Amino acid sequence: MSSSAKADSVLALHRFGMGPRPGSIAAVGTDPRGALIAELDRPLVLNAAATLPSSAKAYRTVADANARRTARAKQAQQQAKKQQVAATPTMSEDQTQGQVADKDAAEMAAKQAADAIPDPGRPIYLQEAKVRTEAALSADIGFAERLVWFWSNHFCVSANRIQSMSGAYEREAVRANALGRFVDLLLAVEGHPAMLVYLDNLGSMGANSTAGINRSSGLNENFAREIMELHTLGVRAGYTQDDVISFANVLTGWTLVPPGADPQHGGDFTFNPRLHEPGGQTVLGKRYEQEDAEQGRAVLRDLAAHPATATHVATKLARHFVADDPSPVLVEQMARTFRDTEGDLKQVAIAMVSSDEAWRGPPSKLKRPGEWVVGMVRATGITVVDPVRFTGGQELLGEALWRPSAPKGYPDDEPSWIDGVGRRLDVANNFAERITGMADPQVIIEDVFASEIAPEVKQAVSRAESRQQALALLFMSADFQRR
């Protein structure tokens, strides 16, 4: 393989994949574009997915544990109060001080009883993180995994709101549709209970719905607004506040089955007609007269087919993979493919890697923390991770797994991440210290990267005072941090 072919393979692995790992350059071969496209034909499955609970099952598990915690706390508090009454002295004493002490003791007993039942949400989250990360570490190239990560961030939810469902949501809604049609992905994510929780749609009700009249409660516009602004059309795409309100009314009734009401189906999506605003609605100039959840699905189908959605999606994909300011030619090529194929996401991805515009220029785009960490670990050949350590590192670097600070997800531009590069040095040093006995920086340079490393980096590594320092210098180099 020529030096230029090796350089193209390394660029393919960095820009579109998860970074080089032992044997990956050979897997790419002399046709990096063809190798990337070929990976999209393989099933996007997780080997250990069968061991993970569905989102609804995870939700019920946490809800059941919380119910038991509450019950135990109440029992302990009641028992403490009974004991206090029995022990109340008949002699005169400072009653106020005694009542405060009794209350504190009862509250402490309640807390101890509740804490005796562990929260199952955290272990579920960690297991999901482990399976997801190890899939990225073991992938030959990782292009398909990167697409899953992209769409998961585009249609983000937050584990701060719904920890038990965050990983299952990605598996069920995103991974299952990441290489299919955009409309199917859109319907899957917007109808997933995790999204309904995250964007506050569970209690949204129309003013003229049965629940709205009886409870005098109101409409929540969050869900409709984020679908239009972030998920489909993009900002300044021609919709109005009236469109948002009408769409929010369309989406009333999209909720989930309460776990306490149905032990078998709690946490599943359901349409509740008591919450739904009756009658037709006009969104973007079109009237929708459908009943029940089909009204919302009809609007989503039209949003998926809107020309502005094609441009918005193509721009975000090109910005994520190629450049902060992607070539307009590349964006239009991808948007045209989106329109011509009715949103076939595999074909859009193929159009991206097939375009010469996507390969122009050196690796200059700063990797997000998650990509950098996975790339660093991949280079060593490690394929098994400690999810506690990994998620802790992600949080330290500002990209906590499934925990974006806002519905727009984590940003894809350099200014948002450049100030955190200093923290990466701490992570690189710690990782280098742990693996210094099993990873040789020269082997990584020569075998994993096929010597396609900048000369100044090779020199710095060769002059390092220790193997740990050499590894840290290598991990912090532009060859690792940029794509």
Second form
Amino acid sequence: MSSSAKADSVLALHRFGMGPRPGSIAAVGTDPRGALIAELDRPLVLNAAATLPSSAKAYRTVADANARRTARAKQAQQQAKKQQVAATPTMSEDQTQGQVADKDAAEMAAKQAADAIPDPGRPIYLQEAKVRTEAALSADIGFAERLVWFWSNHFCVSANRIQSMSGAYEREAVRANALGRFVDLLLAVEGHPAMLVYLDNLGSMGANSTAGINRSSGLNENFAREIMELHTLGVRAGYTQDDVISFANVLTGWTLVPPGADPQHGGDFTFNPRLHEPGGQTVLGKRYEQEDAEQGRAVLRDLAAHPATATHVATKLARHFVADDPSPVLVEQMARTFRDTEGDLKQVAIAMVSSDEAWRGPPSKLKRPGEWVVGMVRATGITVVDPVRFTGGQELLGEALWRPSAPKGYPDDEPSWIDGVGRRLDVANNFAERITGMADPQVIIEDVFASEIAPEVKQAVSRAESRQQALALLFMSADFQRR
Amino acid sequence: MGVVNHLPTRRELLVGSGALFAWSQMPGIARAEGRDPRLLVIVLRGALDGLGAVAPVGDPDWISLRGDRALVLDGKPPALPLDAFFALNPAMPNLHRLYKSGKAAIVHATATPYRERSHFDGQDVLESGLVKPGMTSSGWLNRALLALESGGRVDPRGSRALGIGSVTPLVVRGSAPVMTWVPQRLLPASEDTQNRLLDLYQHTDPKLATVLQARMKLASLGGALGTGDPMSDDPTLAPPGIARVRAYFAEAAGTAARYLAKPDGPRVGAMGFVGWDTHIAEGAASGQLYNLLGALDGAFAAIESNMGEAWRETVVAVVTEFGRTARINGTQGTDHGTGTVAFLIGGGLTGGRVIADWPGLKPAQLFEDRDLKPTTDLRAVLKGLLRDHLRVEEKVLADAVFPGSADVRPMGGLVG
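Return one more block: the form predicted together with the partner chain, after the form predicted on its own shown previously.
Below is the entire complex, every chain and molecule, led by the chain shown above.
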């Protein structure tokens, strides 16, 4: 392989994949574009996914544990109160203080009893994180995995709200549709229980719905607004406050089966007509007269087909993969493909890597913490991770897995992340210390990277005072940080 | 329904919190006057419900607007009276005490020029200082610093911004260099490794070199600050209760104050707290908003005590991207709105008053018949603080710091 062909392979692995790992330059071969496209034809399945619970099952498991915890706490509290009554038969001057102390003791007993039942959401989250991360570590190139990560962040939920479902959400709604049509991806994520919980739609009800009249309760705009602003059209794409309210009315009734009510279907999506605002609604100038969840699906289909959505999605993809300020030519090529193929996401990805615009320029884009950490681990050939340590590291770098602080997801621009690079040194140093006995920096440079590393870095590595220091410098080099 | 209220993890708070940002030297003119002012900006991300924090209990339409979720003077617990018209959420006794001693002021019915309802655009406008979202890469605080520098009044060698957190907030981004302080949890790389990496970056990637250099400089400054590490407990625990949020707010704000108080430390800082997007079960004199306001009140106390002597010359401005709907929504919360409050505290403040041109709460008086109508431009408040506390020139404020704000006069008389 010529030197420039090797350079293209390394660029392909960094910019569109998960970074070079042992054997990956050979896997890319002499036709990086062809190799990237070929990877999209392989099925996007996860090893060991069969051992993971569905989102509804995970949700029920947590709900059951919560119910048991509440029951235990009540029992313990009653028990403690009985004992207190028995122990203090007469009233004293310290009556008030004594009562406060008794109350504290009863609450303490309740808390201890509740804590004895661990939260099953946490181990499910960790197992999901492990399976997902190991898929990224063992992929030949990792283009398809990167697309899953991208769409998962675009349609993010937060594990702070629904820890047990966050991994299953990604598998069921995102991974299953990441190489399909955008409209199917959109319908899957917006109808997924995790999203309905995250964006507050469970209790949203129309003012004139049966439940709305009975409870004089009402609408929550959050879900409708974020679908238009973040998921489809993009902010300032011409929709109005009235559109948000109408769409929120359309989406009333999109909820889930209460987990305690049904051992088979609790936690599944359901349309509850009692919450749904009756009648037609006008969204973006079009009238929707459908009676049930079809009304919402019809709006989603139109949002998916809206030209603003094509531009919004193409811009975000190009910004993520290629440059903070992607070339307008590239964005238009991708947006046109999106429009021409009715949102075929595989074709949009192919259009991106087929465009010369996507390969221009030096690797100047700063990797996000998650990409950088996976790239670092891949270079060593390690494919098995401890999810506690791994998710802890990502959290430390400001990109906690499935826990963005807002529905916008994690940002994709250098100014958001560059000041955290100093923090990466702590992680790189720590990782280098742990693997110093099993990873040789020279081997990584020559075999994994085919010597496509800046000469200054090679020199710094060769002059390092220890293997640990050499590895830390290598992982921190611009060759690892940028793509 | 089984909806869990959203409490951010500490790590998430850290991401949402941004920079404690400043230059190490004193502002030139203020120094010539024998002053050494400190300014800390706290951004509440998610949009604070101003009516839930500071209630217009004297407004005849208040009770009908919020019903049993209206803060009232004879509530349980009772709202804390500020004047004949306004009362404070009972979660904030520290703020109330500061207000009574003239060291806190509240601006009500205030907003940035932004009139839409996207958090992200709203924060863009709040932090960029521009009239519209989506067209800037720098924040007003950074440009204010730069303006002072370019006048040559401050030694540019000492000029550094300091950030807390892994993601730098827009308000402190810009050409004035940014330093990041992140609480240590892992063993840090050796000084030698840092020096070698810096040398490597200087030959290959100047931007990364700048960042690393700033961090190393800050580490040398922070050596004497003790090891108060808000991240020292296990970050992998399940989402925390409000007690951990309280601890984090107090610790993060307290750490910022310790830096600002140092004789050779930074003088201007900014940080953020997330979690204010109360769409569901917001509460009033108890519940979600009450808990968050209580955590913020604890942060105020931590700042006051950690500032020490420097408290006399300190101003803290607490701002949010916009307010929330005047009425309660269908899920016992509030949706995105417009007018809200800003809190100003500090020993340098001329406080003890609620500054408001009250718009009223009748349907026709609300903005678009849904939100508290903004009658005070938040930029007037910020410009007043920058002019009178830090001595940024009025023309610079109108042209560079808040471009296009010439007709928004700086609010006078905020600082003593």
